[in-house]
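Next up: just one chain, as structure tokens, the form predicted on its own.
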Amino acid sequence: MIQVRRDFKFDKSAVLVLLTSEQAKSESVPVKDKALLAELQKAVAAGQFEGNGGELFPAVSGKKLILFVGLGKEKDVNRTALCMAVRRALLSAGLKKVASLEILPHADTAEDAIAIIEAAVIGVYAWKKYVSVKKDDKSVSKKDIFVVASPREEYSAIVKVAENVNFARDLVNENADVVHSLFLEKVVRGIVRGKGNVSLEVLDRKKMLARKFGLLLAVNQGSNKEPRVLIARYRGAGKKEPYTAVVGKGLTFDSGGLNLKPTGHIETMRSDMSGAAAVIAVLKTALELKIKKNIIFACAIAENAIDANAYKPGDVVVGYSGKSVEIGNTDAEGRLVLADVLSYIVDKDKPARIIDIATLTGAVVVALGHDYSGLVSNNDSLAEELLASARATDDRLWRLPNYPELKDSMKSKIADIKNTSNWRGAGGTMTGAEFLRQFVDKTTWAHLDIAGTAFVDNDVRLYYGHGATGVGVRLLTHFFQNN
């Protein structure tokens, strides 16, 4: 449980976590409680604590435990740094067995409170479903956390969004043979069940054949799993209000197909449905927060596996749009499943705007690393709105260009378009996005490439531990709340 309360209680059952910058060495540290200030000054005077970044110092006052947490120089304290510091404190050995604690921010601002909330929910998340619990482990995983700050109405929504970030992470982290298309269909049906303002369209293989979803079906034809397209149409505003569509790539596992992924890359390919997981989590959030927008939530779900029926490099496949596509590489499959769903929604629903989110290219990792997702758009206003939401949520984006000459990079000699670029590996994120752009007609569109940000395969990145990050959930929720 996480609550924000104005009163500083520090009762007998609680541990106090005090966040402070290097102001701890000065008289201006913003601690009003005299007893607590005295303890802080004693620690500083003894040279045990200075407020440096990454510094943790436990102190005992009577029978109460205080954990002083250093944030570093005041000018360097921001939302990300706060989140990282609080995460470090909550995961420290001294707090493992603690069931209840208070966190006192270094300043009473919304930024501080939100960072603490997200650290307490997103930062301490760990996928432990298959880890055996030791009998002598006294750790308390679910804590009562009280953030001392001026209450704001938005904080309860922040908690909900953070919880749904973790909901998306659970979907991605689970085994690929558990989270297949039918599993995700069941999840979405559970989310929308009983809700009067949302309808669900489910396309199975038979319906996709009838609608000529040739690209998505080609990707899935080497798998023994059923493909699915899930489309939830949510009405949070009036009938005359336009719809925005968001489409998530849902490759429940991506072997690369006959262009097999190598060791070192294939092991985390259950994360190739991170776009769909984000879309499902944002649908859940929109219903819970009653977001006042009309939104279409769509997931293109398939598995890129290998058997005798797998699609092959050199094949030409025709999709829903009627365009023929030369298959240059079977590992460029995400753009194929998205192309069918994007063109279907543009044709049937005619949304005012359409956004896709996908673990699309390794090239985005080369370009932007692991802390920024790539953004490509055909509309400056939409791009700036998404960038503003990225800045507001710390779900980071960096815009890459889209320009007319990119169309030439995707030309084929034997089909209307090719799923790989003629640029021999250059500009892969932009050319992958250009392929998608050619299936949205003239609709205002944005593409979010989350291949570098969706999964942490080492120990920690920023305030995320190993595994899925739930990227896109905070970003898209904020976008729909504000645009």
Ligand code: BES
Contents of the next structure:
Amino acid sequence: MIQVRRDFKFDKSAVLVLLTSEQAKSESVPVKDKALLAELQKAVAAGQFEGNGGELFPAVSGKKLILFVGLGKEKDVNRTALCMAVRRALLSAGLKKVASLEILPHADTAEDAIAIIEAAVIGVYAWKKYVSVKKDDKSVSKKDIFVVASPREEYSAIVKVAENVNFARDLVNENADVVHSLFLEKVVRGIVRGKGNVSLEVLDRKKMLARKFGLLLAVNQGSNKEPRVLIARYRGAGKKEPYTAVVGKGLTFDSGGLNLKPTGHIETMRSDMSGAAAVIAVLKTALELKIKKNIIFACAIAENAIDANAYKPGDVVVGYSGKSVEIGNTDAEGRLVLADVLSYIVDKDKPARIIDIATLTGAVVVALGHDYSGLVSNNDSLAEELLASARATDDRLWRLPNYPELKDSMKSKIADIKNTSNWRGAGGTMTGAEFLRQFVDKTTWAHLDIAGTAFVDNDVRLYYGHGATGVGVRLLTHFFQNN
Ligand code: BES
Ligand code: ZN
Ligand code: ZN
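What would the structure be for the form predicted in complex with this ligand, given that what you showed me was the form predicted on its own?
Once more the chain from above appears, this time first in line as the rest of the complex follows.
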């Protein structure tokens, strides 16, 4: 449990975590409590603590425990640095068995408080369902954490959003044979059950056949699992207000199909439904926070598996839009399932804006690494709004060009378009985006490529531990709260 309260109690059962920059060494360190200030100055005078970034120093004051946490140079302290430092402190060995904590920000600002909340919810998250643990191990999520700050209304929403980031992460981290299409359908049904202002359309195989979702069905053809399209239409605003649609890529596993992924690339492919997980988590958040917008939440769910029925390189497939697509590579399946759902929603709902979120290309990792998701858009205002939400939430985005000329590289001799480019992999993220753009007509559109940001495979990244990051949940929630 995490709570913000104005004053600190410093009772003897609690540990006080005090954040401070290198200002700790100066006369003007902003620590108001006299006893605490004395302890800090004692540690500094003894050369035991300087407030450097990454520094942790435990001190005892009477019978009370204090953990000093260094933040480095004051001018370098920002939200990410705060979040990383608090994460490190909360996971430190000394606090392992502590049940209750008070955290004192280094300044009484919303930036500090939000960073601490997110460190305590998002930063300490770990997927341990299948790891045997000792009975008396207290995970950080079980601790009582009090942030000592001036309360603000927005904090309770920040906690909810952070918890729903972790909700998305659980969906991604769980085995692909557990989180399959029917499981996700159940999750979405559970979220919308009993809610008057949201209606759910579920397309099963039969309905998809009737509606000619040839591309999505082709991708799922080698799987023994059902394909699904889930569309939740949420009305948080008046009937006349326009709809914005968000569409998530939901490949519950991406083997690559007959263009099979090699060892080293296939192991994390249960994360290929991270876009859908984000969409579902934002739907949950919109209902919980009663976001006052009209939003269509859609997921394109399939499994790219192999058996004798699997779709094949060289096939030509026609989807909902009527365009024929040559399959250049069965591993470029995300753009296929999205194409059917994008063109369906554009056709049926005519939303004012449509945003897709997808683990679409390995190329985005080459271009932007693992902390920035790629953004491609045909509309500068929409792009700016998304970038502003990215800055406000630290759910980072970087814009790549909208690049219509790339269509020429996806020409096919036997179909209207091909799902791969002839340009030998150059600009792969923009090619993927350009393919999708062919299916949204003139609709204001943005594409979020989260292939680099959705999953931490090895080292910790920023304040994310191993596994799913829940990318997109904070970003899209903020976007809908503000646009
Ligand atoms: N799901 C992958 C993209 C991906 C890569 C996600 C790494 C997460 C981490 C996608 O379906 C894919 O395989 N894309 C291909 C496209 C190519 C064949 C044109 C790729 O990026 O290699
Ligand atoms: Zn693929
Ligand atoms: Zn994929």
